[in-house]
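Below, in structure tokens: the form predicted on its own, a single chain.
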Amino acid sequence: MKKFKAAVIGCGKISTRHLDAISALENVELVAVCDNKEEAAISTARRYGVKYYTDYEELFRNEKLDAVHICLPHYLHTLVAEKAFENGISVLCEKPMSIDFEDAVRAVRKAKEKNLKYSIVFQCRYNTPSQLVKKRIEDGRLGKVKCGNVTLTWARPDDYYDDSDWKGTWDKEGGGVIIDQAIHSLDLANWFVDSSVTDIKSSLHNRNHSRMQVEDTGEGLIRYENGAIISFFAMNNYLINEPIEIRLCCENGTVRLSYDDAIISYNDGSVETAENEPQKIVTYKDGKEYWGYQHAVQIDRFYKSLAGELPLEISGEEALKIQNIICSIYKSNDSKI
């Protein structure tokens, strides 16, 4: 069994989630971990026993790796791929897949000029609850879907971007609410629907938020080539992180969906429910309760690509749709934020 080689750039806290996951896989060694605040790179190397750097680039010269994790602020994303595509490293990187569309559009285009694996985290998607409502999708039972919505009511006070230098702008992390947290959901949705986006229309506003530039407030309707109708609504300015909720009209049922659980109706009485359950790969240390419990499964799944042993599920092709989307809220914001 061949063992890939990998080290995680980016040592703040969903770095975790990566490493955790790496350090669990039988097929992967991490061998080191990359962050320009050295104490930080110095304490991460020291808790899962690698060497570390401050340097990126250094780091692609002097390891031989297969692939790395990019977990930096979203505005590095794409530039950290492709210097790590120049070397002939494969690339697993944390949403979004910039703050640009272009720059997402060249980096897939250089991943496979290169013929290397590019992949975007979006963990949601092997949550139970939304594996069997995409499977009854598929399968005809649900059929495809005609509307639904989306909504997103999160807690993110001004100290949580107090405490960043990037969160809360628009040249490092692209937006706000929309891109950082609503993304995950609207991702679902769009997978659900799986056709071609035709028109976005959105309203964008800071309601809340005195110490950020961004939206903390996102509203909108998007529509697709084959009928459907997506709705939106998502804010931050709320006491507690309430559970994400996706609702669905399809042809022969509704859904209501959350990441813990989905209730599936179907229209001759019946029902169906999931709830999610954690994966098996590892117990993570720490981390943010609202990330889930599925990196492990895609962060697997990457490497199982590698090994050709997987199709590449969210490659950077398929992750384009989400980001298209994205970029097309902001263009299409009729706001003055």
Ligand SMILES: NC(=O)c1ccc[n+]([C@@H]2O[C@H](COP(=O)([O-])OP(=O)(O)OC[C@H]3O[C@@H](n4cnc5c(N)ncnc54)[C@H](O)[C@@H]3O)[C@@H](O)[C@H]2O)c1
Given for the second form:
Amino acid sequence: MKKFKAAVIGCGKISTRHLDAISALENVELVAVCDNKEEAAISTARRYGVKYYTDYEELFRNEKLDAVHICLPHYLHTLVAEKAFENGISVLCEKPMSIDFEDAVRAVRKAKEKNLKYSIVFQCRYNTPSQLVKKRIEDGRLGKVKCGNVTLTWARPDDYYDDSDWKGTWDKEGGGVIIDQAIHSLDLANWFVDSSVTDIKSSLHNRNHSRMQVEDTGEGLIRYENGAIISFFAMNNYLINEPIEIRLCCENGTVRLSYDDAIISYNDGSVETAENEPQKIVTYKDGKEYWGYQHAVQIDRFYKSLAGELPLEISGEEALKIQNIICSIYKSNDSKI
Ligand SMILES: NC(=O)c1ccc[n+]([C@@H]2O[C@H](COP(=O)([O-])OP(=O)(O)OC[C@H]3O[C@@H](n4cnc5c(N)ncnc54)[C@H](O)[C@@H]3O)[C@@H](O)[C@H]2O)c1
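Next up, can you give the form predicted together with this ligand of this protein, since the form predicted on its own came first?
Once more the chain from above appears, this time first in line as the rest of the complex follows.
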């Protein structure tokens, strides 16, 4: 069995999901980690028993890598992905692909030119309830989505932003609740509709975060070529993290979906439900519950695609769809934020 050589760039909060998953996979060898904060690089390298770098270009020059996992602030995602492609390395990058649509398009083009794999993490697609809803839309039991509604009411208090040197800024995070938190549920809704976006209207506000620049509240409407509409409301100035909710009205029934469960009520009176099943690849050492547990599934499938055992899922091209929506939400914002 080929053992792929991998490195993780960015040793912050989400990196443990990637590092734990890689460590559990038989066909992947974690070679090194990289963080420009030497302390973070050293402690992560010690924890996982690998080399460390503080400069990703040096990492690319010194190690013969098959893949890198990009766990960096948003504004660095496409820059580092393109450097990896120039060095012949495939990329699994954390969401979002970028804070700029054209940068994302360029990175996709570069991966294609170099014949390398490029995938973006949207682990919520692998939740059991999300998989069931997608399957029922595709097999016709639910049929096409006619309209939907996405709601996110989460808590990201001031200290969440105070603790970061990039979150809450337009130039480094690229936005707030929409690009960072609601991106997952908007991606799910868009994946379910599976049509081209024709128009987006949005209104973004900062209602209760005096020390950050970006929006903590966003609402809007997405129109699709096939006639479907998705409305959304997201805020991260709530006091607790409520379950996200996606409601869909489809040709043959309605859906109520969260990350943990789905209730499908068919027009013929029957009901189908699903609860999220834990993945069996790894027990993560730490992390936030609201990240879910499916990173390891996407990471495992990414390496299976590198091995030629599976087609690449959530490819750069596929992720451009949600990237376009996110960038259009910011562009069409009719408020002054
Ligand atoms: N999929 C999910 O559910 C999920 C959850 C959390 C975070 N994320 C994403 O993961 C990414 C990282 O988020 P985080 O919360 O771990 O952020 P973080 O700030 O905790 O970690 C980022 C790390 O990158 C390092 N870094 C910054 N510039 C660097 C550079 N030039 N070279 C090397 N290292 C550098 C920082 O020192 C820091 O350790 C973001 O894209 C975020 O949106 C995804």
